[in-house]
Every structure is written in C-alpha cells, then in structure tokens.
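Okay, so here's just one chain, in structure tokens, the form predicted alone.
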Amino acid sequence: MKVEFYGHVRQYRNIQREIDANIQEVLLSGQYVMGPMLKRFEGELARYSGTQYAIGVGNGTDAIWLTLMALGIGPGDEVITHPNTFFATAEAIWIAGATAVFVDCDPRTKCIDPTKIEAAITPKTKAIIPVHLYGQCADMPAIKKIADKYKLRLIEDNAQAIGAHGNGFKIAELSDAATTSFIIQKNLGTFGDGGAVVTNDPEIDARVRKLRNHGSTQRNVHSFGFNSRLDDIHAGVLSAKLKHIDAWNDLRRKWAARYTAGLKDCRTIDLPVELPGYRHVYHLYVIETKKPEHRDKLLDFLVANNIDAKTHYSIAIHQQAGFPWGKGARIVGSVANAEKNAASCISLPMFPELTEEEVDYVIAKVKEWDKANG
C-alpha cells in the first residue's frame, strides 16, 4: 500500500464543481485582481473568524510583516516568538526591520511557553508572535495577560490552525490581529500561495489594505506600500473550500484520534497533546522519537514501506545557516525543548481524505518499528 502525505487531488475531485464554478465566475467577470470575488471571500473569512475585518494578501509571510508594519514595528524594535516553527515567522520580523527574540516552547504543545516570555522583555520589546503550531492553539489567555501588563502588541501566527480554538477563546479574539497562510498544504489552501490578516482593529485593517496595494486605496493615489494582493481566482478557490473547513477539520481529528489510539502503547515515541477544552485541528500529526537518533531511522523505515512521512521544521530557526545572530536576532534562556522538537519530529500522513485502511497501515508500520527498537 502507498500512503501519500497530501490529499490535494482527492479534495479537488470531491468538490470540483464548486471550485470550478467559482473560477469560471472570476474568469467571466474580467476582474482578476482586487475584484468582487476577493471582496466576497474577505467577508466570508471575517464572519468565519468572528472578526470585523479580513484582508487577503499574497501569502502568510506577507501577512505577518504587513501587520508588523501596520503597527509601526520596525528597526530598533524587538518581537518575541519561538524557534521551532517555519522560518517565515522570524523572516517576517526581519523583513519589517525588527529583531526576533526567541524563547523556548512548551514541551507538551510545542507552542511558545508563556512562562519564558517575561524574561525576554526589554524596553525595545514591542510585540509577541505566538504560533499555533501543528493546529494546536497556544495558551493565549496567559500570553494576553503578559502583553497587557507590558503594553505589547499581540499577533497570532495562525498559518496552521484555522478552525481551531482554545478553552473559552477563539483565535483572533485576544490579539491585535491573526495572520494565516493559504498555501496548498494548509487545512484551508488554494492552488498556489495566499494569505490573510483578520482583525477587529479598524486602523490595522486600513493600514494593511493600503500596504498590500502600493499604498493605495484610491485609483492613481499612492503612498509607500507593496504588491501583496490575494488574486481573485485564489479567493474563489478558498471561498468554495471555506464552506467545508469545519467538516474537514473534524475528519483530521478523527484520523488523529485513530493514530493516537493505535500508537498509545509505543515505547519509542511521544504522541501529540491536545489541551483540555481545546480544539486541535491537526494541520500536522507530529510524533517525536524519544531518542533523537531514532528519528531518521524511523523516517527511513516508513518511507521504505511506501508511507510518505516527512519532517517539518527539523532545523530550528536559530540553527539555520542563515540565522542573523546579533542585531537581527537573539535567544533568551535555554531553548532545549524547541531543539528536541526539531531533532525528533516526524509528521505522519494527515489529510481529511485519508481512509481507515491507510491510517491503520501507518499505525501497523510504526508499531512494527517500535517493537523492533523499543
């Protein structure tokens, strides 16, 4: 049996008529950039997110740095985040001209550890960017309390957790803004790149809208800005898919529960944690080998058995060759949990269109390796 990592084509076939109809509508409208389909999708996304505003942009990276710029954060400022995530989170801080300050992750959730944040705050600190990693919400009430205490801005990197929520809070409810990515791999993905900012702050909304469109909200009238607009064809694809996102996330949770039940007795790996009262949407189902030296051996075994397992963020940001030590970034305290997560992680196939037979085959092969190496 061959188990793929992504189910993009299966998903398209399941709702092909809806997607094709929206694309055809855009093509026949003759308005492909900043047109009515984008406006429609932005309204749908805002309603889904429970926010007043949603702004479509070119990608998830742009969503973060345009939000930072909209908040006036740039050279001389510091932004706190954690290093066991995709490089773009820190990259966006650097593009804005600010310094990225890294603290460790929570060993259970792999999201930023709120107990490590205060030690990293200096007079230069202007914002915190928690990442809702793998589909699990960070502890936003604890982070919000710190942000309020020190009068810091709070931006949620929600590239991986659309449709998730915490215990008594929604994403974007406790922050200045939340950003997301719509690249095809995401729970809600288009056929290419895309991103968005959602917010309840009218000033952030107005500034991001200007920044994404060459500093313009009126034809032929410009100020400083960029070209980062979500195209209408992508907006049409996303509009069709958004109607299904909760059902698809339910299926992800179903497969995650099946993985967890099947693998709970394995001795060589740790399984993902869902906090009580939280809704984890399993953008990725990430296991960790208890011994980092086992990670590549287990990964190779799965691939050799036709299971397209992968690693995600297997080199922590501060361990990347291009990490700008000094003015561009610094680390506060130990980041041992983040480093272990990077060195030990394996992502098992996870998408809504998986079958029971595929999930059970993955479970069987992981257990086979565990029995031989435990």
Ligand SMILES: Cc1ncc(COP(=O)(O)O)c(C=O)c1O
Contents of the next structure:
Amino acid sequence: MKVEFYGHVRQYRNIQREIDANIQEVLLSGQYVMGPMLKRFEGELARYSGTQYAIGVGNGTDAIWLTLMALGIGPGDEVITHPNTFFATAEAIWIAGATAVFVDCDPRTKCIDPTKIEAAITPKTKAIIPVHLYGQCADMPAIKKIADKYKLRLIEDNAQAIGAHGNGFKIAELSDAATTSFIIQKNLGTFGDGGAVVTNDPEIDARVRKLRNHGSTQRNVHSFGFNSRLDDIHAGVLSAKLKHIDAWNDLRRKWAARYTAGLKDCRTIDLPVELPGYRHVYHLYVIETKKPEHRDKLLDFLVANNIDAKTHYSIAIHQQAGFPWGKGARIVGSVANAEKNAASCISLPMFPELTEEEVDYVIAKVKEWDKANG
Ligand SMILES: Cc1ncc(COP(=O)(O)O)c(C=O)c1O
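Could you give the coordinates for the form predicted in complex with this ligand, as opposed to the form predicted alone above?
First the chain shown before, then all remaining chains and molecules of the complex.
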C-alpha cells in the first residue's frame, strides 16, 4: 500500500462541482483582481472567524509582515517568537525590518512557552507572535497577560490552525490580529498561494487593505505600499472550501484519535498532546522519537514502506545558516525543547480524505519498527 502525505486531488474531486462553479463565476464576471468574489470571501472569512474584518493578501508570510507594518513595527524593534516554526514566521519579522527574538517552546504542545517570554522583553520589544503550531492554539490567555503588562502588540500566526479554538478563547479574540496562509497544503488551501489577516481593529484593517494594494484605496491616489492581493479565482476556491472546513477538521481529529489509540503503547515515540478544552485541528500529526538518533531511522523505514512521512521542521530557524544573525535575530535562554523537537519530529500522513485502511497501515508500520527497536 502507498500512503500519500496530502490528499489534494481527492479533496478536489469530492467538491469539484462547487469549486468549478465558483471559478467559472469569476471567469465570466470579467473581474479577477479585487473583484466581487474577493469581497464575498472576505465577508465569509470574517463571519467564520468571528471578527469584524478579513483582508485577503498574497500569502501567509505577507499577512504577517503587512500586519507588523500596519502596526508601525520595523527597524529598531524586536518581536518575540519561537524557533521551531516554519521559517516564514521569522522571515516576516525580518522583512518588516525588525529583529526576531527567539524563546523556547512548551515541551508538550511545541507552541511558545509563555513562561519564557518575560525574560526576552527589552525596551525595544514591540510585539509577540505566537504560532498555533501543528493545529493547536498557543496558551493565549497567558500570553495576553504578558502583552498587556508590557503594552506589546499580539499577532497570532494562524497559518496552521484555522477552525481551532482554545479552552474558552477563540483565535483573534485576544490579539490585535491573526494571520493565515491558504497555500494548498493548509487545512483551508487554494490551488496555489494565498493568505489573510483577520482583526477587530479598524485601523489594522484600513492599513493592511491599503498596503496590499500599492498604498491605494482610490484610483490614482497612492502612498507607500506593495502588491499583495488575494486573486478572485483563489477567493472563489476558498469560498467553496470554507463551507467544509469544520467537517474536514472533524475528520482530521478522527484520524488523529485513531493514530493515538493505535500508537499509545509504543515505547520509542511520544505522541501529540491535546490540551483539555482545546480543539486541535491537526494540520499535522507530529510524533517525536524519544531518542533523536532514532528519527531518521524510523523516517527511512516508513518511506521505504511507501508511507510519505515528512519532518516539520527538522532544522529550527536559529539553526538555519541562511538566517540574518546580528541584525536579524537573537536567542534568549535555552531553546533546548525547540532543538529536541527539530531533531526528533516526524509528521505522519494527515488529511481529511485518508481511509481507515491507510491509517491502520501507517499504525502497523510504526508499531513494527517500535517493536524491533524498543
Ligand atoms: C506557521 C506558518 N507561518 C507562516 C507560513 C507562511 O505562509 P505562506 O507559505 O502562505 O507564505 C506558513 C506556511 O507556509 C506556516 O506554516
């Protein structure tokens, strides 16, 4: 049996008529950029997010740095995040001209550890960017307390957790804004790139809206800005898919529960931790080998058995040779949990359209390896 990592074509086939109808509507409207389909999707996304505003932008990276710029954060400022996230979280801070300051992650959830944040705050600190990593919310109430105490802005990098919530809080409820990515592999993904900012702050809405469109809200009138718009064809795809996101996330949760039940007795690996009261939407189902030296061996074994397992992310950001040290980043304290995560993570196939047979095959192969090596 072969088990893919993503199910893009299966998902498209399941709702092909709805997607094709929206794409055709855009094609026949003659309005492809900043047209009515984008407006419609932005309204739907704001309603879904429970926010006043949603602004479609070019991708999830732009969504972060456009929000930083909208908040006036740039050169000379510091922004706190954690290093075991996708490179783009820190890259966006750097693009805005600010310095990324890394603190460690929580060893259970892999999201930022709120107890590590205060030690990293300096007079230059302007914002915190928690990432809802793998599909589970960071501890926003604890992070919000710190942000309020030091008057810092809070931007949630929600590229991986659309549809998730915490214990008693929603995404974008406790922050200035939440950003997301619609690249195809995300829980809500288009056939290409896309992103969005959701917020309740009218100033952030107005500024991001202007910045994404050459600094313009009125024809021929411009200020400083960029080109980072969500195309109407992508908005049409996303509008069709948004109606299914809760059901798809439920399926992801079902496969995660099946993996967890099947793998709970394995002695060589740790399984994802789902916090009580949180809705984890399993963008990724990430196991960790207890011994880092086991990671590549188990990964190779799975791949040799036709299971398309991957790593997210095997090189933490501060370990990347390409990050602009000096001007662009600094670490505060030990980031040992993030480094352990990078050294030992394996993502098992996870998408709504998996089958029981596929999930059970993956479970059987992980158990086979565990038995031989435990
Ligand atoms: C946590 C995180 N932040 C930011 C991004 C950047 O999004 P994009 O690839 O759409 O620029 C991604 C995904 O790609 C991500 O996973």
